[in-house]
Structure formats: C-alpha cells, structure tokens
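Shown next as structure tokens: one chain only, the form predicted alone.
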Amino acid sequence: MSELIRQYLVSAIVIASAWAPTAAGISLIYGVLRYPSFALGEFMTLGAYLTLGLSAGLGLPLPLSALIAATASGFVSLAVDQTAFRCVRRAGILPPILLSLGLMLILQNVVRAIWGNGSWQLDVPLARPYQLLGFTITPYQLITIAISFVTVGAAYVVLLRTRFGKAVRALADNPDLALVSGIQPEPVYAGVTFMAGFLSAVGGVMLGLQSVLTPLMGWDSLLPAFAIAILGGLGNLMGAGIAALVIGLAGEYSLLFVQSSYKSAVAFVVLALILVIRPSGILGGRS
C-alpha cells in the first residue's frame, strides 16, 4: 500500500505539472483581458502537434522542437488576438469568448487536416525508471515536473520582477488608472496573448512526453485547467501551479477509495468544497 500511494504521489505531481502552464495562461488571459479563452486547450494540441512535427518531421533534437514549436504557437496566439480579437475589445466579454471558441474549432481541425485523427507519439527514446527518495520515477516524468516549474517560474518572476509585469498587473488591478498613468495597453496585450499561448504550448508538449497525442487532447484537457485556474485564483499564476497539485492529488488518491471512472469526478468535488470556503480561490485576490 505505501508503494502504491508513493506512485499515486508520483502521477498527481506529473499530471499536474502538465495542466499547470495551460491553467496559468488561462489566468493570465482572464487577469488582464477579462474573458475566458476556450482556445488555449488548443494550443496544448497545437504545441504538441508542432513539437513532433520538427522532430519527427525535420529530424531536430526534441528539446529544440518542443522550443520552437512553444515559441511559434505563441506568436500564433499573438497574431490572432492583434487581428481578431482586438476588433471586439471594447464589445463587452460575448464577442471574445465566442472567437475563442471559434479558434478552438479551427485549431482543432487543422490538427485533424494535417496529421488526421489517429495517435502519435513523440519519437523519445525508451528509459528505465530509477529510485529518487524511495520514489520510482522515470526520466521523462522528472522532466515534465522540472520544465513545468521552470516555466510557470520564470513566468511568475516576468510578472513580479520586469517593467513590462507591472504594466500588467497595473492593467489587471485597475485599466483606467493604467491608462491614465501613460500604459500602452496593446502591447501589453500581445506580450500577455504570447505568453498565454507559449505555456499552453509547453503544457501541450509535457502531457505528450506522458501519453500518445490526438486531435482531442487539449480539449480533454481543457476542463481540468479551467477548474485548476478558477481554483488558484483567476488571474494568479503562482495560485494555479498550487491548485494543479491539489487536482492532481485529489484525483490520482481517490483511486484508493473509487474506480478510475470516478476520478474526474472526485476531483471536482474537492474543487467546489474547496470554493465553498474560498470563492475566490486559493490564492484569489493575491495577483
């Protein structure tokens, strides 16, 4: 039993180190821009999809395939939210959620046209699990829990530490003060629908590493980032990295109680208990 609980530990970490950087662009996107983006499950797709691409593709070392492909679906997300979405900026919070959704679908469909509707597996070589601190680990799960923290990290730290960070946390907390203090609010804009889509990317590549890709994979991801955001507090990076692991523990530990079926379901349980004392989140109201 303690093996097995220690494993349990073991895959609620990874998984939630998966969702983790989607969760926390669906934060950011909400914090500064006020709307829920359906589409970055997609970028997930798309990140993943891209990844093997180069490298299976093109032959390129997969660290540098999973680079590119994270930095061009960022410049992807820039590109449509520049076009697109700043149309409708000042249309209230209908006409984005709506383009979101409608970029879900394109996304999703050209993922479809271009690699069709089978699985794939990013070309990793085959590596024997070892003991770390009385855990079984693999490699791959080692660096799926390092790249992931890395990345929200350094995200956290952008946000905390540069100039451009504390234009969007003045654009977050109060936009009219932000303009009235001289912020330029559409590239701060793009630096943040960049951001969103390049974590969502590597969050992408990172479930990849753990199970086959399909056309359906951020999609069936989308609803556990939705719910890791909303639980750490829309709008906090460092609260949806916390609430990835809570998820992921509630749901990897209910095994010991319930059938696999069952898991989502506990999880989300745990989740509204949770909401329950803490509308506002985790770590709501502390951007």
Given for the second form:
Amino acid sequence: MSELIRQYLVSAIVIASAWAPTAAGISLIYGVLRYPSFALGEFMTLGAYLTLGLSAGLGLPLPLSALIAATASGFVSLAVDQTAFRCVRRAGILPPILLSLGLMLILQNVVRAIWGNGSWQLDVPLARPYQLLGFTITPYQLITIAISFVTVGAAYVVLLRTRFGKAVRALADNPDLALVSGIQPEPVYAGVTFMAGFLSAVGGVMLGLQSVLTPLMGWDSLLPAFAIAILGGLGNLMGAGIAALVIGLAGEYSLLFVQSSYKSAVAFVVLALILVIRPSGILGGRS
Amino acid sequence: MAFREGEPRTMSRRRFTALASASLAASAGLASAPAWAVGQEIPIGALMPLTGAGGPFGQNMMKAVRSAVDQINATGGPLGRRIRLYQEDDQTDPDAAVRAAKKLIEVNKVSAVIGTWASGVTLAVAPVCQASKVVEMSTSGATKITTIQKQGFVFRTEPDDTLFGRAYAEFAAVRGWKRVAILGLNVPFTVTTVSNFRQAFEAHGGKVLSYDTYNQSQTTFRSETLKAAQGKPDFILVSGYEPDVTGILRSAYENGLHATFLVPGFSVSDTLIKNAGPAAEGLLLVQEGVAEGSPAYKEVVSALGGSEYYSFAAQTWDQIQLVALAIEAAKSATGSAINHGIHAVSGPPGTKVSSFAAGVPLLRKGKKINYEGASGAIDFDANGNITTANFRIAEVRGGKVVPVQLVKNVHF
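Just the form predicted alone so far, so send over the form predicted together with its partner chain.
Time for the whole complex; same chain goes first.
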C-alpha cells in the first residue's frame, strides 16, 4: 500500500502535466475574451496528430515536429479567432460558445477524415523506467513534466513581464479602462488565442507521449481541463498549474478507495468542495 | 447501392459479357436439374461491416459468403433454386445498418440477412428483421441480444460473452493460475464476461485480488496497472478494446512490471501489436474458435487463400450453409420457414454433415441432418444461441500472433 501511495504521486504529476497547458489556455481565453472555449480540447488532438504527421510522415525529429505542430495549432487558433470569432466579438457570450462547439466538432472530424478512427502511437521507443528517489519514472514522463512546467511557466512570465502581458492583464482586469487608456484590443486577442492554441497543442503532445492517439483524446481531456481552469480561478495561469496538481492527485489517490471509473467523479467532488470554500478558485481573482 | 455477387459497381463491357455467359451457363445447368426444381432465385442479404471498425473482418466475411454461394449454386441450390446474394455494407454503424437492412428487406425481398458483426448493429437490425419475419444471423457476442432473440428469427454463431468469461477461467485452470487481477472497460460486455469468469474461476479455487473498472474516456493507466500488479497475481485479465488495452500494456512496460496479460481476441489487431511494440510480447489472447482441421474450415481457408485466422469468415460461411439447408429442409424459402429449418438442420439428432452439398441428398431422402461447420458444431438453443463454443488461445511472439492452445466445448 505505501508503495502504491508513493507511485500514485508520479501518476498524478504526469497527468497534471498533460492537462495543465490546456487548462491554462482555457483560463487565458476566458480571462480576456470572456467565453469558455470548448475547442481547446481538440487543439490537443490537433497538436498530437500534427506531430505524428510531421515525425512519422515526413521523418522530422520528434521535438522539432512537436514545436512546428504547436506553432501551427497556434496559428489555426489565431486564424479562426480573427475570422469567425471576430465577427461575434460584441454579440455577447453565447455566439462564441456555440462557435467554439462547432469548431470542436470540425477539428475532431478533420482529424478523423485524415487519420481515421483507429489509434496511433507517436514514434517514441518504449522505455523501461528509472528508479529516482524511490519513484518509478520513465524518461518520457520526466520530459512531459519538464516541458509542461516550462511552457506554462513561460506563458506566466510573458503575462507578468512583457508589454503584451501588461495589455492582456489590463484587458482582463477592466476592459473599459484598458480601452480608454489606448490599448488596441485586437492584437491582444490575437496573441491570446495564439497562446491558447499553442499551449493546448503542447498538452496534446504530452498526453500523446503517455498514451495512444485517438480522435477522442482531446474530448476526453476537456472536462478535467475545464475543472482545472475553474478551480485555479479563471484567468489565472499559476492557479491552473496548482489546480492541475490538485485534480490529478484527487483522481489518482481516489483509486485507493474507489474504482477507477469514479476517478473523474471524485475529481469533481473535490472541485465542488474547494469552490464552496473559495468561490473564485484557489488563487481567486486574476493573474 | 447494392451490388451482386462480386459485381463491381460500374460494369465494364468485358465483365458484362463474362457475366452474361456465366448466367447462360448457369441456366443451362438449371435445365439439367430435377423437374420440380424450376423456380426463381432466392434472394438472401449479406449485411457486413466492409468499412469502419469491423472493416478488416468484414471483407473476409463477405468473400467467404460469396464463395459459399458459388458452391451452393453449383450443386443446383436449395429446392433447385439458385441463391441470389445482395451485398450491403453496414459501415459498423447501427444507423447505416438499419437503412441497408430495410433496403434489403423492402426492395430486394430477402428472407434472411446474414453477417451483422458489431453488437450495436445486431441490436438495431434485429427488430427490423423480426417485424418482417426475416431471419437474421449475427456474429455478435453481447448477452443483451438474447433478450431480443426470445422473439425468434435471430441466430448467433459467435460465442456469447458469457462463454468468453468461462473460457478465460478454463484456460486459467489449465495453466494452474490461482490469483488474478482484473481491469475492465466499464461497458456491458465487461460486466457479463467478468461475472462469469469470476464464478468459474472461484469455483476452481481461484482468488480475485482486485477488480477495477475504468471509463472509455480514460487516457493514461499508470496507477491502475500498478494497483493490478500489486499483489503479484498469476495473470491480469483485461476486458477492453484496443486503445485501452494498448495503454495498459504500455503502462505495465513503462512501470517495469513483468506481468502476464490475458485479453479478448477482438481487442488485438496489427495496430495494437505495432503501437504496443515490446509491451505486447507475451500477451495472451482468447479468440473465438474455429473447427480447426475440419473440412469446412479448410474450404474457408482455401476460399480466402491466406494464412490468417478466419474466425468471423468461418461463421458467415456456416451461416449461408445453414440458411440454404434450412430452405431445403423446410421446403420453402420464406423467413418463417428458414427460422424453423435452421433449428432442424443444425443440431442433433441427425447425420453430421459439413456442407450444403453433403446435406441436400440426405434431406431429400427425408433423413435428419446435423450441420457441423467451419466455426464449430453450431447447435442452437431455443433462443438461437450456440450452446457450446470452442476458443483458441494465442500469444504475441516476435510481433506475430501464434496459436498456443485450444479451449474446447465451453458450455452455456
């Protein structure tokens, strides 16, 4: 039992690492554009499959494929935002929600049309694990944790330290005030949607490293990612990181008491309990 | 659109000439048949998954039926009438399957539809067939289908999930395994197979160390696999589909575990073996059996001309033979006649026959027959389920599926 308790920690951190970037993307879009984007799960799928196409199809090295795939996903996200979503900017919350649902279905079916309904595997050799301070962990799990930490961390630093970040935070805090102080909103929206697409795709690649690629992989991660974004406090990247860990830990350790099929239910119970105490999420307010 | 007996969708002139002369030759053949043998062709529908998840199986299933129909027609056909086969793709999708079944029944006036593969498809098509008193023959395993079968007309040549569960337990007993951990995808077939496995396994003195179900939406399996392996079970039984079984095998490998996995054959394909790579080595599969070494199965293999394991194609081969024999036995080609006829020609008592050609002379002499086919003995119970089934255990070795053992005569 104590062995399991130790090993579950690794499982929790790994799955949290795969979910955190997408949750950060959801958080960002909600913070600035004020709508929940249901399409971001599919950007995970897109990122993973593009990486597959570039590495297995064109023979590029995996890290380069992942970088190109994430960038491309970012641009897809940006392009859709600047066309479809831009038309409904001032139409309230419902039209962009519906648009994101439509985009979700389109992306999922494009992936099905190109790669089929079957399962695929990124071309990484299966590795036997290291023993690290008593934890059993594989190289790719370490890489997943590191990359997720670096990507979400970098996004956080961008928001905190750059002029663009300042504009993002200003728009998120008080759009009217930001506008009268001369901030051009469209470039900010563009930057934010690019970041969200990029982050989600990175999450997708990380998830792909840990399991098989199926057209439903993003959809299956959408609920946990939303739970994490809400728990972290919408618009708060640091909160998303911490919340990912909380949801991951709750899910994995629930296995000690209940069947694995209740994993996500347990995570949502934890979400509900925390929101009762802290209604605006773990780190409240905004980044 | 439907297309007949291997006809391509667009017909070339040469193809037309060939067909025309073939049908001329066939009518010449008919002329030499007994005098009472005049009559029209008997329309039979073949509804199989040529695309979708069942696609890899459906192609061979259809090929087997086409070549069986050729053989049956070459002997003159049931009641001296030729069988005319209408082929439809169910796309492994219940909606598409129902549309195709309606077309077969309403437009082509078939009296039997054979070959539905996915349980969801069978469950959707069965009521359509029953409403028109058309026989449906399926290769699906879900126990839930039995509820529908109680209204008649629906036969299954695939072992019910119940039998799968017992086959797992019998194999474990052969190996002397006493301790198991179970991981199961949270779907109906897991509930049925696992409860039947458990009952039989515990009756043999086995002990279930842990049983965890997971949802289809689960993407990683690290903790689940660690938990299953914790008490050092003799084997880990996974009742799931391809993506989750792949994930579990990879997790086990990446956790440095050396466990023996036993999984249903339908969860393992070439894709799984490729995706799981070294993690699939030593994986044990329980596959629905065929009557290996039987004359009927040899014919299926030679008709398909390959070295694969043709369990579903063997079943559809048997289905069309049974339908043809049933028509002969019932002296009528209506759905209701076939429904009664199948019971009459499939089980004991009666002389064992393994083809339509061997059965017809006996039936015409008024003798009873018992068809034993390419997939097994095929004796149906009152609901239309096979009462005993054979299974084959295979192992993944060097990236190939290698047979290791047969588990015979698993009973309801």
